[in-house]
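Heads up, the chain below is alone and in the form predicted on its own; it's given as structure tokens.
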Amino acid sequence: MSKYGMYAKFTAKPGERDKLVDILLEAAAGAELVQECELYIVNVSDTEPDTVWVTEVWSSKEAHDASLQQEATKASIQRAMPLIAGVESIQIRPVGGKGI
């Protein structure tokens, strides 16, 4: 089964980026307990003050989809939604490299 990855670009509402980052970092901490989540990195842009990037790698798409059904994940999404002006995502298939 192929690994599954995603780059997600969140555009926070003006002045809300740091609050959004805090919620995403809580999600990253929770992902530490999920064996199928191999990578969950929260990134900020120095040139786009309202932008947050999340890089994810999972053992499979099914594992990622299952994570979205967890109550803690749903609660985090509900807390984050009022802070988000837009979301773009790119699904990727990791094939190798350091950390994979």
Contents of the next structure:
Number of protein chains: 2
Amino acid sequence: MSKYGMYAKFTAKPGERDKLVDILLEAAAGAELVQECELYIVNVSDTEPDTVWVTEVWSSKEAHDASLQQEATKASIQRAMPLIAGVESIQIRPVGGKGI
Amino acid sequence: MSKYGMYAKFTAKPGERDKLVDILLEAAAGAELVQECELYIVNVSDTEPDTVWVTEVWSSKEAHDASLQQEATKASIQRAMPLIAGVESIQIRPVGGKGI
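Switching conditions: you have the form predicted on its own, so give me the form predicted in complex with another copy of the chain.
Time for the whole complex; same chain goes first.
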């Protein structure tokens, strides 16, 4: 089965980026226990102050989709939603390299 | 010192994507020996057949910049150049998460 990757771009409402980062880092900490989640890195931008990028790699698209149904994920999304002005994502298929 | 991250998007010339992927995977194999390179993942797109994304995380921007001066890196770039129609990149600053 192919691995599944995503670059998810969150645009925070003005002044809310750091709160959003904290919630995403908590989600990343939860992902430490999820074997199917291989990578969940939270990044900011030095040129776009409201932008947060999350780099995700999962063992499969199914594993990623299933994670969205978890109660912990739903609770994180609920907390993050009021801080977010927009979301875009780039779907990718990891084929190899260092770190996966 | 801040970590340094990048999403590098390569657009291959038509029909050349897989050759480009092979060169990038060789570069990733070389990066296994480079401690300052924490992540170098080669990805393709299921919707854009000429696109290759590379996810990079380095211990610092300086470490990334220094890698571009290595002979092995220059040789890889020389081999890849004829296969590439365009390059864009998104600079990011990893702050934490699973996998770094």
